[in-house]
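Consider the single chain below, provided in structure tokens and representing the form predicted on its own.
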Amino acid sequence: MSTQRIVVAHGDGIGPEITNAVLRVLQANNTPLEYEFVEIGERAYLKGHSTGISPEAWEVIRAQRILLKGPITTPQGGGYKSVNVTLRKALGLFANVRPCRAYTPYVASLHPKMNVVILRENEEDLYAGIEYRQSQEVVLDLKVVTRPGSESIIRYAFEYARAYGRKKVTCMTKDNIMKMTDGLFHRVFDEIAREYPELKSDHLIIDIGAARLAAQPEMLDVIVTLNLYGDILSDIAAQVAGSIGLAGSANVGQDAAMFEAVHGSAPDIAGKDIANPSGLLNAAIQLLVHVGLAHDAQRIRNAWLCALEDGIHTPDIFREPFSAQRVGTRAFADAVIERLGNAPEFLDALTYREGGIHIVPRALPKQEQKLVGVDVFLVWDKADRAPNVLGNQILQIDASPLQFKMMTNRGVKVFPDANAETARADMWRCRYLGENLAFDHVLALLEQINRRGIHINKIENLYTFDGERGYSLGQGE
């Protein structure tokens, strides 16, 4: 069997202790891995590297593309960038994978059958961070959802379910309200689900989905969702499972991946040989499945479950009568090593699919994109803010072939023929539609508005794609 080369960063705080414990388990299992070590985190920050990653470490990480990372301490004060955010963006790690499982009775949980994995899109949505202050009273955050981004995370979710022997993938969105952005994510999910007939699939609106995760998590298996929702769901799931200290996490891209424990560097207990290495060990198990070493992954995972069943527990989870022996970091690793080859009796033994996880982007047919109108956003802060005052000025503009259709305030139609109760903010949207348009027509409209002394804030062109409307209707339109 060929050897897989990976990068290892020991990290800060308890990082070196738990990383060494995990490496001992991997080596005792004769796992076919080779290691290249890099220094990232606090020491790199203090050497003047604002990202916590030196150029030398970057070279190694970019060359090998698979990283097992201990927890990182970010120094106090400004000017320091998150290592995780830097790695996610630089390596295109579009998927955050967060397993949340109960291990009752060995770890207390209100939901003993919970075994959920949340796959969160990592790069887009409102977390793209594209925000603007538009006026005295209005700020905007652009919600970015792309077909390539949606396809990547959704296909990874189904491939993950196959590799881990899962049964169902659930998509969660709010597409009953955000029909364009969340609607795209839902449509792509339905398209890809048809390629995996052996797996069940369904969709939940995010509010009922979050409630179900909190109250009935045993009904869920694999969840795939957008960035913001996934962030919230991950915290709900960790709280409900009661075992965040045991959880591993992965950030995965097309050709790179980073694996780490969910917990932080815990400098207050560093060097005391009491830290639980389980979170990083479970991250390493995810790494093994990802690179196609499923047999090694299941041997180590089942040995770890046996150690839990036998009551060999570190102080963070020690509780009588379910714990038989309180052990430190090194001794817990020894207990896992002693049980390699064994299968758990009460906790479910696991079998993973060989071959790793691979996704290939699809080529999409080109669509005809046609300009059919424009939304012009105006700042208007007159004393009475009566929509008809601004609206009547707009009606006097001859913008042919563009035709004025409506004016909205905060998305609700306020002119013409609409109530003005919602006209509360100082930014107004005027919608124009027309036939056989060129951008010169838009420029001519903007020039006429500007000549009347009305402040143009921004515009959004309106398009159809193969004849299908590519913009949302206003409330009341």
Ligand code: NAD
Second form
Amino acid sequence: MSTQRIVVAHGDGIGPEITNAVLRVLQANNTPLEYEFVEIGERAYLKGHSTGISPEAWEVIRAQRILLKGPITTPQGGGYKSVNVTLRKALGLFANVRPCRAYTPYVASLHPKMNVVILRENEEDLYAGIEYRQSQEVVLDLKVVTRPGSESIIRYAFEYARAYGRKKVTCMTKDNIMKMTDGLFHRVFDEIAREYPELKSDHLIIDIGAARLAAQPEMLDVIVTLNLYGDILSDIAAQVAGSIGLAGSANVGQDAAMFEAVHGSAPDIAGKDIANPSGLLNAAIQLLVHVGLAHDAQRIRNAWLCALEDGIHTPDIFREPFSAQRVGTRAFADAVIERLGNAPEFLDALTYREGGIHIVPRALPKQEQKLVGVDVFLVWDKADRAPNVLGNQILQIDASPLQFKMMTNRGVKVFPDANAETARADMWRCRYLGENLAFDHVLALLEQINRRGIHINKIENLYTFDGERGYSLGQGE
Ligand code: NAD
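In place of the form predicted on its own, output the structure of the form predicted in complex with this ligand.
Following is the full complex, with the preceding chain placed first.
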């Protein structure tokens, strides 16, 4: 059998102890892996590499593209960048995968039947980091949702569900409000779900979905969602499951992936041989499934569940009467190794499907994109901000073939014929629509507005795509 080469970084604090424990388990299982070691984290930071990754380590990671990483201590202050954010961005790791489950009665949890996996889109949404101050009063953050980005994470969620023998994938969005961005994510989910008829699929609005995750997590299985919602849901789920020290996590891209424990480098217990290596071991199990070594993943996972059931526990989860023997990091790894080949009696033994996790992006037909108007954003703070004063100035402009349609403030129509009671900030949007438009018409309009001394600070072109409106309506339009 051919071996898979992976990169291993021991990390900081308890990182070396738990990484060595995990490598011992992998080796005792004769897992067909070859290891290449790199040093990333504290030492690299202190040598002056602000990302915590030396150029040599980068070369190895870029060449091998599969990384098992111990936790990293991020030095306080001083312009250091997070290793995780750097890896995520540079390797295009679009999916964050966080399994959260209870292991009761061996580990206490409020929800003994909880067994949820959260797949969070990792690169887009409000985390694209495109923010602007627009005026004295207004700041904006661009929420970026793309079709390829949505397809990648959603397809990954269904492939993940298939590989791990899961039953249902739930999409969570707020598309009742954000009809374009979250609406696209939901629509792509519905399209892709049809390709996986053996899996159940449904959609929940994120607020009710989060409430359900906190109160009835046993009703959920695999959750796929946008970046911000996923960030919040992952923490709710980890807290509710009560097993953050046991959880692994994966950051996955089209042709690269990084696996790590959810917890940090725990400097308070480093070097004492008492850290629980389970989080990193579960991350290594995710790695094995990812690279198509499902059989090895299953053997190691089942041996680990047997050790938990037999009450062989590290101090962080030791609790009488469910624990029988308090052990350190090394002895816990020995206990897992002794149980390789055994299946648990009470905790669910897992069967992973062979084949690994691969996604193949679809090529989509291009739609006809037609310019049908423009939104011009103005900064204006005069005449008590009475909309009709600004509106009447705007009406004097001959914008033909563009026609002035309406003016909004904070998304609410304020001119003409509008509810003038809404509080008004110092940034206004004027909507123009027209037929047979070219961008020259937009430029001519901007020139006229500018000539009247009105401050333009932003425009958005309005398009249709195959005749379908590609912009939202104003409140009251
Ligand atoms: P932490 O997760 O390291 O520790 C929190 C508490 O949990 C501590 O009491 C610790 O002893 C305990 N703990 C953590 N892992 C354990 C394990 N495997 N076994 C037993 N007990 C364990 O969080 P922190 O103290 O906030 O962070 C410490 C350092 O880790 C910081 O520098 C932080 O930036 C870094 N960190 C790194 C990552 C990562 O590399 N992905 C994630 C989180 C934090």
